[in-house]
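A single chain comes next, written as structure tokens; it is the form predicted alone.
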Amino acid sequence: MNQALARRRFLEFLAASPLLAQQPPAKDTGMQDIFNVMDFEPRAKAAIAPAHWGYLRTGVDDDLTLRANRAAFDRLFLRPRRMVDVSKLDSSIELFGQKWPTPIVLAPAGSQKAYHPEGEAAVARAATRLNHLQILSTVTSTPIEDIAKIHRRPIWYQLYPTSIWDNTERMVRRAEAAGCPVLVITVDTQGGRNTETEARSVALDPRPCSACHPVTSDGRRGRRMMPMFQGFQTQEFTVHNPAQTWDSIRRYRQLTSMKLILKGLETAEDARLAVEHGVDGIVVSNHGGRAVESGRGTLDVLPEVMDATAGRLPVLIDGGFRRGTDIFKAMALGASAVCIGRPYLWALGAFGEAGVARVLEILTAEFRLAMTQCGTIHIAAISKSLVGYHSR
């Protein structure tokens, strides 16, 4: 067979792929050679400033937990089912009375203008276009009011409880006024963290911080000058509150009518305490491998959390999701939804809004293909019987 004929037949094979059939071709976008979300990573590295790239890719200590998140997926395999009518597929989920077309959620991530000039606004437009839930970070580089106007549906707000309650209360009030129905309280960075990969990258970047960050009057980096911190009576606070305890849940309940989700739980013990304290939901998370060097992937944590909560509240998960099959595995173990982070940030850095939309298209198509191959025509049909563990 000559080379031209072989190439033509290969392209005909690709054109007939059920996965690619669900994805519109990327025309004149520079994304013609993007086939999966990992393809965005080298493009993002080339486009993003070295210090910012280091912040995006960092874990903590030796990045062991960062790698453990991905390794966890390799230990789990799918058990495809055949001879099922999958001609009509429903991948939608419901969270707190709101229906979404897939379980794919855009995780909170700070300082998105570090990756693209339009930052969170570009992400919101892509999320709106494809009807996906977006969670906005405390350390957003775009005010919450602006994002709430761009996204046609209510966004959720992720909260870092600061060391000064008045400051925390001010942010919660702003989120509530912007129409956020859910407050996602991050609890996994109370003790700080050691982001060595980020520190090494910053050392390689010769630019002064003032080149792209607002700075305080004494020349410090301006995290305290981010939009959600504007108007604070004092700039002397820490973003993370080391004094937070389970008793804080009662205080949040008195402050807001928003649903309360705790993000960053990793054990059955804490999951049971969350239920006991009346929390509305959980995000199983190790902050993308950048909280503590536990050495344990979130997918490994999920089964014990599901056992502890026993279906009494929604359990979301993040950490290392790169494929539709990854999402399917988490749903099979009982997750209510999956939050993605780095993939859409890579795409944002490389291609802006169009890149974020493409990531959502790819993951949606892959997830729906996994549903099809496993004979699950709706989310409720995805069960633990469809996955198994490789023997070690």
Ligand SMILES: Cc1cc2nc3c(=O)[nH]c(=O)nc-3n(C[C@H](O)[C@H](O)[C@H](O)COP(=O)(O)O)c2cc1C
Contents of the next structure:
Amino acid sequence: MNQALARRRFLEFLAASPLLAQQPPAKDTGMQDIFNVMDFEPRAKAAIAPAHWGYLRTGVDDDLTLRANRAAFDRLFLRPRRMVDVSKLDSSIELFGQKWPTPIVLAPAGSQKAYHPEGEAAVARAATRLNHLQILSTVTSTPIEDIAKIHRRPIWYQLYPTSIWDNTERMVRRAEAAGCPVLVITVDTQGGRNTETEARSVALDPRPCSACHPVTSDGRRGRRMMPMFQGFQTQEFTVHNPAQTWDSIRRYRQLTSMKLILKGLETAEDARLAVEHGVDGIVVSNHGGRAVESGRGTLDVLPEVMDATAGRLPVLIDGGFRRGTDIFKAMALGASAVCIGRPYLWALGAFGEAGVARVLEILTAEFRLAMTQCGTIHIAAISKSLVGYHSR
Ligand SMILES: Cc1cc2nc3c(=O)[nH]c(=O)nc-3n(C[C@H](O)[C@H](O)[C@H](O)COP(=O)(O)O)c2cc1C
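Can I get the form predicted together with this ligand as well, since the one above is the form predicted alone?
Every component of the complex follows; first up is the chain already shown.
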């Protein structure tokens, strides 16, 4: 028997073997055509109810700030460096004494059960499996105690300061009791916002809100029945407290020993004030284009905030991060970490926990590749000299 014939017989023998017949078929994840995080967006749109899709997609007014976030990345190029031994690469960062394998953090986002029945819990399982920090929203659709239990390490809690101090205080106490070391106070929606794209989608969605949202006994849509709002003495409050000032920081300090981070700063002036008022960190953010209209992309804001803070506190950033090179650009400009929002929500809507994990894997692989190609074997090596601005 010649060699080729012998090989064929052997393969036929293998194919007929009962051992092989018992092997489960290769797992079909449904993600074979997902190559980057943007690929999740159309899949999510198909899976999510129209009104919820509008909430996920929306910016404010004409969505100019939303688009500015993405446009900012195109103005920067990378300056790759060659002939560096990149065989051992360490992409880990440290934040408030905790080490994380990458700078990729899951931004707080409300009502995740609107995209998948397992909501925040599915996100938590993916985050803890791949060792990423999750920031839980005030308007989480799963109680903080349940999410904290899923994680091996403490999560952070995002606070919308409500207009009733007693309500705010109760949420802070709950976050503390659940073991959160850091309170992320969102300050960019103070006084409200105009999420017009969302409003259009809600108007066009024929289903009654009560199909998805608990409704109060007097017939109001039940945002006030969210898990973190349970036990409030009064339900007459807004999460866009219009009365906050820099003096409020002192009050939070007296209330809690958690680290205080302000999320939503967009100017050098406010960054300086944050330092003066002793906050522990900043998230440069425009709420994913969902706060002020005619704002700048957050990557355009970052340099002035870095100058103003001069290394005195960690500066995180979010808004439009979709590629590992986007993350690299922010780290080169001095960011301590990068939060992502919509990509993991798209993935959650389309594939649940497995989708969220895939988003984290894709962004990690892309970021590490950008590090490799720029010859940076650890985060401290990622410097400003590795990016440049296109001339107009
Ligand atoms: C659907 C949705 C819900 C959000 N909910 C919250 C929230 O509850 N609290 C908060 O501070 N930010 C919230 N954000 C803003 C995110 O934390 C983050 O700033 C933003 O998503 C980053 O931009 P990206 O979506 O382009 O990645 C939300 C964003 C989206 C898209």
